[in-house]
Amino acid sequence: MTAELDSIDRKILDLLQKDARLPNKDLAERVGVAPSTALERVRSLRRRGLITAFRAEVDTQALGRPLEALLALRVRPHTSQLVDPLRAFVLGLPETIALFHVAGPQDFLVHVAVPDADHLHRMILERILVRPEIVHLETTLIFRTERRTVQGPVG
């Protein structure tokens, strides 16, 4: 079900997903409206599940992980019995950014960021591959990411 949208909606969406932390006064100045409407209607888009959160973007560099990684793990057999526990595991380790359950060859991919390559080297055989449903596992260093900040309803 897509959520309607209407061009304040819209407004709070984008300034909110540029600065998270924009003070709720202005917000409503430059979406136009009174405060007390701004305040309602980022209560309504959170009740509604289009913001889901409010959270700071973490720079891994300057936490000593520079380089990035995509694992892409190919899982048999796929079932729930298996796949619940492999992402349990998988979130659980603190090199993980994301996880991604995905449709095609392989089964999931799995972003993360480590200190150097000796370090994903270690992950990969020490912690990953000794699972016994994991049958693949391919690596993709990532050299740099770019994202979209700002999303919004297509079309």
Contents of the next structure:
Protein chains: 2
Amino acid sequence: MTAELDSIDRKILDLLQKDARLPNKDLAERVGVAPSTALERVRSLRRRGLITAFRAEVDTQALGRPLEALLALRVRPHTSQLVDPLRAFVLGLPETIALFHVAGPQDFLVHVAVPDADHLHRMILERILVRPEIVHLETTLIFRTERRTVQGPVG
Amino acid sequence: MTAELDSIDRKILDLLQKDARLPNKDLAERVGVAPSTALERVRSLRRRGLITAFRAEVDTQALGRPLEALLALRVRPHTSQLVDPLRAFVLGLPETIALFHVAGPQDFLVHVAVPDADHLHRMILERILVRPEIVHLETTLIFRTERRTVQGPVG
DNA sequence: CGTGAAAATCTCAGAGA
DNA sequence: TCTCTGAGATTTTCACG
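Could you give the coordinates for the form predicted together with the DNA, as opposed to the form predicted alone above?
What follows is the whole complex; the chain from before opens it.
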């Protein structure tokens, strides 16, 4: 079937989340199968949609954007006529890292990385708040972001 | 120096964020240099800390955890004696995808992926709120998460 | 799921701009 | 300092058992 994962699949997912470039030969050895088998497992995981992409992670600090923040946006009226273009707009901003469309009074959380507080301030005033559909904005500075690898079905 | 990026570096960062497994030969061709040069560029980007990792992205929905949420935690007293163990605890939860340590009254935002609302509910009651240092928790459901590739220095 | 061999790629030393 | 060429070493990949 489509969602059955055995222990080999789970090990592969774990290893490739830590290093997407792990050579197939090494991957095979670490999970205890032949390289051809590992290759087919990885392909299957991609086909079934469990692995969606292989991505390089870039350090925004090294890129000259050491300051991260979350912008909580309230959009009114909350219709797709307004929401869809806004989403496209936000994702088009070079400062944006991620966008969460959330339930509750704050409709969007925008994760941004910027060079400094002044840049953030100007960006908010000159590019975000000028949009009339945004009726409220709250800024939260991020001290630190940490990510985990995702394991299989929990609990 | 350490932070200078030319247009080739920027193209490489862009391409590898979209596909970390792009063969070096193809990468070289796309950015217009010899394979050996592309190889050295990528190594240099890693050495200089611009590329921090190559990771496979896993679909939490396909993994049986279709529901995402953000948990805003307030920790009191906000001392490293309490905060550091809490951070380790949260990052150890299998439900956790990411952890933001933020400024403001909500000290932490925990991004989680769970099988369903019931699981989320039980997790919060039985594993989070039982910790006495957590004096407040607010749950925000996520309808949709979207990520962008990170570009070079902004505006 | 594994074996084995062909095809493709990676990687480095050496040379050149 | 940065890049390219060329070729040997390694890996990827597939047909078949």
